[in-house]
Amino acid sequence: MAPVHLGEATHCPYCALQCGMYVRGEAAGGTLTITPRHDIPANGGGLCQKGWTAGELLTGGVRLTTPLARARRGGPLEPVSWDEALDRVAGAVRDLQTAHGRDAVAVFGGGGLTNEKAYQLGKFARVALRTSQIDYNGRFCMSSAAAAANRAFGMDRGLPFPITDIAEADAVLMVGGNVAETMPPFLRHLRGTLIVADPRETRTARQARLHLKVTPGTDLALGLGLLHIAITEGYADRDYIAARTTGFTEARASVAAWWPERAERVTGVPVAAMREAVRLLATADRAMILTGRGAEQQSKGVDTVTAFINLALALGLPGREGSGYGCVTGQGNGQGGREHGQKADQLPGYRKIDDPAARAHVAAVWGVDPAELPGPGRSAYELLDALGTDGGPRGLLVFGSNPVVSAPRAGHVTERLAALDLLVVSDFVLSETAAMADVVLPTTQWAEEHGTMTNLEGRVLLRRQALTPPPGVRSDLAIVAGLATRLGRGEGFSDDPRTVFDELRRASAGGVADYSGITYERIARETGVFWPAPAEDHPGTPRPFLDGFPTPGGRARFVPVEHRPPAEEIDDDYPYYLTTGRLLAHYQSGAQTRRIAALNEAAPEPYVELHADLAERLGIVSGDLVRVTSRRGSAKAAARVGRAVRHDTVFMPFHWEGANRLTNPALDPTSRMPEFKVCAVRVERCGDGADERDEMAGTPRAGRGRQA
């Protein structure tokens, strides 16, 4: 029998599992076939419904295939040639920088870009534009966990162990994560006793032995209470603490007043449940503590994650095979995207941009004087907030992001985008942000290009080109190279991903995230390589903490933290908490998934989830149109009544415009993460509102020009 041709081996375009898949067929003929790969441990032959349907955007005729531009301010987007589009962008950039300085033009990237794109985008900002104003939407995703891990362990890698280690754990505490909806193949690794801390009874919480239904914004107090119990009830691993950590005495003193009854009053979690959670973790032979966006997307997210790292250290988990602490990174390349230069304060290899040695090393690779490299710029929300203001950027180039939907206080961010002199968006569909742009540049899709992605384990994977892109589109690498050439800095900007990756390897050499020993051939041969891999004969580092931590003394650090309330408490005017999150059928801002018929049918519109008791008090029944209002704006959606969410809390998914008009941009002082997960709102019934619901549902709006 002839062998079956499975197609090109590549990876899913969505979450940080980066599930392996084969893609076969021709997009032009609409005969695309996707099948799962069994050789990638993260999914091991499984895919979620988003992965199975990922090819529809390649064949469905909804994508952009020609550059678009406005002939006049407020006019319609119209097709133009590539030369005209790139010339217009480069000319506007020169004019803005001549009039207002280098920082008049900013770059906003994305956590779904390949490592090659993230690297070249950071280089483009610093070398071609020479602007300090670059950040990316990953700042909205896992930056708090990254900062907490760096100060505790000396390294940020989402999971500092292979995902398969989780399957060997006897007990797992998941804090603020809902992997059953956000990354369903992850569930195959949750085989032990599961404990979930979440304000909602999510699909993940329903599979848990123990659900800690925490009040929004009090996860930090929960962590302190659990650590108090672990210490006072004799569960702390004193030998591990003495041998492998520093700072325990101070951390112990910081939780002395967090007796269980006090923690219960603050969090709403019963004392008995907290004690049981600690017992299950402490008596397991192998245990894991994992945090997700619920713990991290708070104005105290770094300290919240730190509280759970302190608990993990007290129980002796990090650096022990089969045990540990990890962050369940969300975006497809959320890990790699923050390692190689998209963040405002970082250079490739996870180097700090204000470190003279780091600047000298990277400048040598780039062939520039270190003095030419700008310093740190604004973080993501601060950058968006400054657009079009005195002293703020007048132009913005967006790659792989949709801040009109995904940014906090989204109505305000939309106003700031509208105030720009130049907005350029590179995307493959006309997202809500692209619809506002002066110039839209159509880019290749995931299955139409080579590149590397780094998944939540720190495993560098190879995304292979499976299809020929349609005529008229270009890769982001080609777009950046074309702009750099027009700006007179084209040398060193390639449109070939392998060439860019080889330069990335040199730039990352010696850094925390050292990729210098990773090649395309090696990734293909070994089915992914764990960084750091400082030489081609180095085996890679699947478990970097087994022999010590990359801190000056080789020990992990306890860091004392104090609970504080959310930036915005409920009151008489805004008496309920709002929390937000993702749905099984959709991904991030929905720019991709809301254009796929099967996914849109599964989740066609936003909704407001209320507890039955709250709904009864407000006279609301399922299906009613509900208005939710915060101090920043209002949003309408259909009511969904049940008992999954707390009686004082409402939930909205953030895949549509609406939820993030309400969210609070209060920032964590360290990570600059906005407080997406908790704000104060009021809720009122609007009527059945079928016509209004139809307007909110389904495919994103086709376009809307910015007003003159």
Ligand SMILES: Nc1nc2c(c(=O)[nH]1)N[C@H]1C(S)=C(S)[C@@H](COP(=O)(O)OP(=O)(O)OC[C@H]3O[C@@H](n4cnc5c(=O)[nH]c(N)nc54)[C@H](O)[C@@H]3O)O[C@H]1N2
Second form
Amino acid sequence: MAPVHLGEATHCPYCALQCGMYVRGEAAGGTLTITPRHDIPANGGGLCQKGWTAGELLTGGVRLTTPLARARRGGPLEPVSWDEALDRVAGAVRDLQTAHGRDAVAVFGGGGLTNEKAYQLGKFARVALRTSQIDYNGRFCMSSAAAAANRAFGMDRGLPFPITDIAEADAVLMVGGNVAETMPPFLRHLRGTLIVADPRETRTARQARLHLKVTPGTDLALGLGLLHIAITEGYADRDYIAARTTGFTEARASVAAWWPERAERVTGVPVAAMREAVRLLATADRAMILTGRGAEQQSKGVDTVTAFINLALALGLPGREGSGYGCVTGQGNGQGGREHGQKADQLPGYRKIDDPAARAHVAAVWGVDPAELPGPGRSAYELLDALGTDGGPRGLLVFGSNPVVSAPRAGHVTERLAALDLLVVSDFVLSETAAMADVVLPTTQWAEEHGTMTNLEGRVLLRRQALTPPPGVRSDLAIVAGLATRLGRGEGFSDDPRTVFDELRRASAGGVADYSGITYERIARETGVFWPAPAEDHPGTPRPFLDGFPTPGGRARFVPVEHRPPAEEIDDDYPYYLTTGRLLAHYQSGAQTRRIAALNEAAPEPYVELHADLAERLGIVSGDLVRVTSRRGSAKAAARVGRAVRHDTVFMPFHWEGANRLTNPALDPTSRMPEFKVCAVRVERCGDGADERDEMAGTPRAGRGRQA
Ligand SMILES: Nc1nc2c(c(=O)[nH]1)N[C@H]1C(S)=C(S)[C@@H](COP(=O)(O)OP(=O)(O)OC[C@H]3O[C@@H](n4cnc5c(=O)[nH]c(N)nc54)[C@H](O)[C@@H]3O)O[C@H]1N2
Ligand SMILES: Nc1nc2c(c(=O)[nH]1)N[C@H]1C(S)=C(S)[C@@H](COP(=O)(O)OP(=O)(O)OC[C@H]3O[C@@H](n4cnc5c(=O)[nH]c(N)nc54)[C@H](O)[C@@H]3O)O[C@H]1N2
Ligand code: SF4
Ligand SMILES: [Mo]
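Please give the other form, namely the form predicted together with the named molecule, since only the form predicted alone has been shown so far.
Expanding to the full complex; the earlier chain stays at the top.
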């Protein structure tokens, strides 16, 4: 790797588009300039407001620059030395595991971590802690689409084609994605006729030819209805189905009773609009179906995505250039984060932890006995729910997540975190979760480190170090290596990203996500390499499905699915649907973006969006403070009245504490994805909003044992 110098070509710290950018200047006291790169196809010279302002946390005074710990339980967080912090953590881990067994200590990772960090964290859990209890926030993000894609195609790569292929499509159906807010430069790739399914008329829906204003939690019925229409109107691609798929007969039978009028009754989408959507897709030369979190974050997210994959297969789209099905992956390394072993049931290379051959391969790379490797652990919400309970973990190490704000039923999750004997958080800001920790470990940020990130296309990119980190912070790799050493397992843990990446390449070799042919030099030369790339002279795989699907017979699988209602239906007590999602200015739990002045100015506080007719009925006007209550808790926010959202639905962004006190942790049976996108609520006016604003704005409050 080139020596550290100022002014580097790297990538944005936030979303999965991983826009290319240059970082120039100095962090310490100097000015930092961010400009977009033109050589990265995903953004091709564009950035969103979050990207332009991403430098502020590098230079600003809000970042952590020294480890913190509490001298006594319930006491304040105070600066300590690195040795003291790491000794404390290692000592507490040892005590807990001696008293309660290996699984008494758990790890919670993140989809924003580089491949190197995700890999080393998974290895640390299995080899140093020897715990089965590791999962990550990607469970809340990608897991439903991943499971559906694995089932249908034998491989989960968010977009199994370069993003620029989307621009070639004549028609695009976007189900539950709002890229105009969540990935603004994505819009340049949406050139064809756009159809959007969303309960709200979002910025993205406003660009669409056709907006299907679907009732929250009913996309599965919509998918079944669309497939019914496609088949009965003769649009099914018989040749493609015969040559490239299995299971069509069963899938056809599964939609036989989903005549359009029935689908309209369940989804609220008019029959004429459904017919038009099918016609636009089926008569286009090239067409794409894309899903976002709206379709996926449901307690039936896997089957919902499957319904749309079935539609794509019936129309003959996957594995054809300029056509296909894809999931719009979310976090910066949402794709890579799920390939290298921080998921409860996975080992590096997208291997399954209960597969003996996979265990043997990875154990050999790690120099351990396969029998030593733990089995699968709990999924993210189940893990958080078990913290501090009988038989559940008593210690938790968090790297790259802020579950106090972002987990479903967050009030309960906060109680579980408070019940732990040991909470350790590695972060560069004092997030709401870090504020509860016993030990906080300040870590380097994106522009201060090398590593690889795999974007939504499956393109492995190079995050380059542009700045020298401030003294007092350490990289996550160094933190993990330091802890492993203290636990007597230091061998095989490194603070050098390239060393870790070289080991990752070997560990992934022969797996579905094979990175063995990818090197830092190659990524730099080729502006990214698409996995799988099983050898250094292998060109990489931009379109893995062109010649066949990576299933045993080479065919994609139709999987028949059945509609079912959301886990919680509206009733007299909770008469409206709540759905949640994102705003352009804020990222996820807001831990980073709420600390950036320009972004805070753009979106200073949480709100509840409701339709004018509903607002009138409830006596609410814009700006009123309203209380939204579900069976899990209640939250207050300012009303925003308009006509964009359905009459029966209210929307809250989840970037502040509040929205997730309401959400339902009902899980998809396969992916264990929580139902972030639909639950039942009651809405009432509780003031003109003047007094209680401050209370909502989400100023981080410190202290252990705080209850929501
Ligand atoms: N600005 C910003 N950008 C981001 C992020 C961020 O936090 N902020 N996060 C990144 C990450 S990790 C992710 S996962 C992506 C997410 O990207 P998106 O999937 O685009 O984001 P969301 O806003 O969660 O959900 C998309 C839409 O789903 C709609 N929706 C809600 N319920 C339903 C439903 O039942 N059916 C359907 N069809 N639609 C529904 C919402 O109204 C919303 O407009 O964004 C990434 N980019
Ligand atoms: N209601 C509702 N809830 C949701 C969703 C929704 O649509 N609705 N979406 C879900 C989805 S898709 C996602 S992805 C999750 C995300 O939710 P979170 O997991 O909370 O995501 P972030 O806010 O990005 O948290 C990342 C934290 O790690 C820190 N961090 C960033 N990079 C690094 C790093 O490299 N190392 C370390 N140690 N720390 C780092 C950041 O400062 C921040 O505090 O939220 C989920 N929650
Ligand atoms: S779209 Fe995503 S990657 Fe691009 S600048 Fe915005 S946040 Fe960063
Ligand atoms: Mo996400």
